[in-house]
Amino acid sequence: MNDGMPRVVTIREMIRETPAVATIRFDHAFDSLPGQFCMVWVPGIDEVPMGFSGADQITVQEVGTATRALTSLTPGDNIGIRGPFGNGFSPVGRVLAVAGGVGVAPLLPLAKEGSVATFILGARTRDELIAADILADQTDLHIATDDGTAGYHGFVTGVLDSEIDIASFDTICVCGPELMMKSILDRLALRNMEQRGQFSLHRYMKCGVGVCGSCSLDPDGLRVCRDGPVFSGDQISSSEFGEYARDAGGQKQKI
């Protein structure tokens, strides 16, 4: 929103993806790029950053008070949306996407628009896979589950090592747990391919517009909200990425 105020939208549908993840569809489509995010205002609770999983939807994992409040809402309830913010993905050529858990959300629009050739989707169990049917229709889908209940038994990096020629891709778009993303960046670095990687980072944010500095990365002061949330591998290869992040009080917490 140009005035910086949230746009009030009405929830049209609440889709339960897994026991802890829900997709919330609302009555307004935002003109966003894949990978851009918004600030979601939950009246009376908090405002939290959330990636768009579609023009009119967000996909929420219950990890705290605000997200649990979001997923307890029902059709007809109102929330506020500020954004879209950030840069989003900018893939070129042949694209590989890698997602872990709810990290699939900002990558889903890329797949739906036909930009992704191959997709590696990971989750702890079969029941926690998100959007697998959609991705199977749109991409060459490879699945990994920690417990082996679907696809490769292990992490997405195991699929990357055993089933994928990463050098055959021009862009590798990644979103998920930071240690997972760091493992992929390390693999790219071994081949001097860091610049081909595009990583969607998550950090604690208060303003979402680059003012408060809560999401700044050491040592260069890159702001995840304003300079990201998507960074190329060579931008973050010498940063705090994969090492630590800051909590709401600004204290460093090891990842």
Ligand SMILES: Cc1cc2nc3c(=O)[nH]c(=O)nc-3n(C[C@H](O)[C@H](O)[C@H](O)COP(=O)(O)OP(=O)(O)OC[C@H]3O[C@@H](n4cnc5c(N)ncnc54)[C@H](O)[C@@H]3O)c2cc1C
Contents of the next structure:
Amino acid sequence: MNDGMPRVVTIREMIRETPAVATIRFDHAFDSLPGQFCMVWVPGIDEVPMGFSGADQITVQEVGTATRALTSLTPGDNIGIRGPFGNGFSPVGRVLAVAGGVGVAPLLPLAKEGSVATFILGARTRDELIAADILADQTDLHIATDDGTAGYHGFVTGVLDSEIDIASFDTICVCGPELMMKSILDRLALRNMEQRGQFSLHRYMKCGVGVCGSCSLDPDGLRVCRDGPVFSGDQISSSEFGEYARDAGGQKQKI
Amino acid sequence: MITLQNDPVNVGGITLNNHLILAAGVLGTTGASIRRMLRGGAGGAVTKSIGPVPAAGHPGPCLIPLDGGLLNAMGLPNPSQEFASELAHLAEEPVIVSIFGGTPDEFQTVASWFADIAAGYELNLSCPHAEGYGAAIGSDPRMVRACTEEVAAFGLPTWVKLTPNVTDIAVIGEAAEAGGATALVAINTVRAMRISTKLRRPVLGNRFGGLSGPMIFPIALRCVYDLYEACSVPIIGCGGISSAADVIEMMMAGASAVQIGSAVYDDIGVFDQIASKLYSDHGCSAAEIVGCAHE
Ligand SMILES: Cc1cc2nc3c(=O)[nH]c(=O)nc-3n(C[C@H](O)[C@H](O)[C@H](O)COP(=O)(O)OP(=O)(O)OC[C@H]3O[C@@H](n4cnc5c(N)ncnc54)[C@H](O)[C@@H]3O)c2cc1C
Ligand SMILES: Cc1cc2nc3c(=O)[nH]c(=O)nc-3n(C[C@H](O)[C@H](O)[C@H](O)COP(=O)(O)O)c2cc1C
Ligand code: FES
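Can you swap the form predicted alone for the form predicted in complex with the ligand?
Below: every chain and molecule of the assembly, starting with the one above.
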């Protein structure tokens, strides 16, 4: 056990990425691996898990109380950070990254460090694409939008099926809505390539350090916060992944 | 170091695979997680405390690791009755269902959901940070006795977990024993807090919470010692145990078995780790050790 008190950081910059997503930069750089996350303390509100989208930043989508409070802060305000936590991605060979929505956050550091050859970025509509310029510089970028306002008209899996030879990649790093990740895992399974996939999972997190059990996966009891958040496809192919998750009290919720 | 024989263990009516039990609320929220701990060497496991209605718990931060301990205010998050389905595949295993309520009736109701599947019950009369629950009623001897009576009436082994946040823990232990407890568990966390000096506010969402881990081992040891003098049912030591030497020391104070929670933070394999050092073929029998520091 060691001192894990939240480090209080001051917000330096608040960058609007899309109508509902903002990147928050603080005055301290954390020593984190791509894919690791932190617990973000919004004083007086709550503490929630967020991937690092850079050493000194997180990228937040407004979905509820804590995330709305976070994105309404301004430079000079303070928040607390615990972490980095979790395992991060461990890419080998030629890397394909696939992101849906704000799922791009933990994949961004991987692309920035030059580890990603090809990147598929998906969003509902053109205005909701995040970090497309940076990704276009660093990778062979393919875009998909649900409404066809940019790139491929449809889901990221459509790009995968029509524009990419998935078998030519050694590692496929994925983060986004669970059903999107599940359909990519299914495609890997068809070719017996589950172990090449690395999926960054979301589960309800309270402690972030592997003791409370709120993020445990069935049927092996893997902890998303400590054994993950990144799992290889074969670790989760016969798990609850894509079927259900749990809420704050541990009740099952269908995905 | 003193070692123990790896004999079958029966404590407070429950047969365990060894003397090391997973403490309530630590990796005990799902059936799969509990099974992982049993496969990883826990001789028995206590579930997350289950209450009369589903609850989300306190706002975060809920848990802060400190030098030598953990500070938590989870706030008893739990899925309530739905939890029974989690235990279906563990019916043959030494799984003890921890329950909480605000009244003896509520304890009775929650216990009834698990009467067919639990190896036994553990009454949480000791959580230090849930208003109206836990220590709020667990410091009142009459209430402790009444809640214990309701649950013991099911005829299953009934352990009662006590709070150290009282003037005299022995008085509470005696009340539980009078209510029909088959074992006493000591202790739950010790009321505590930390403040962020930069933000000038408490760090925990609930402001205060409970301290666990090595920092509280001497407190837990003293509580077990006091209970051993006052009560005749077996005592299960809990609080800060993280090594085989701690287990032996706790047994010398009077514990017949121990529970381990926070030590999984450093190593989820802590049960196998401790068991590999605690047991040997030429070890003593537990009977020789338990309470020997009182002679
Ligand atoms: C490892 C990990 C990394 C994440 N990274 C990012 C990121 O980089 N950017 C981003 O925008 N979002 C990220 N999330 C999701 C983010 O944690 C939730 O959107 C956030 O917690 C919602 O909080 P809220 O109070 O605004 O919403 P609420 O109104 O409380 O809930 C809205 C939704 O968020 C989920 N949620 C709420 N609290 C938690 C919690 N403590 N743990 C997990 N889920 C929760 C709820 O299940 C619900 O579905 C990540 C989640 C995890 C587990
Ligand atoms: C995260 C966490 C959650 C806990 N939840 C419960 C609980 O639900 N019910 C309970 O009786 N005790 C609960 N406890 C207390 C532990 O069971 C145990 O009594 C305490 O942590 C002391 O033991 P330790 O030092 O080995 O952790 C919890 C402790 C922690 C750290
Ligand atoms: S969030 Fe507590 S174990 Fe993962």
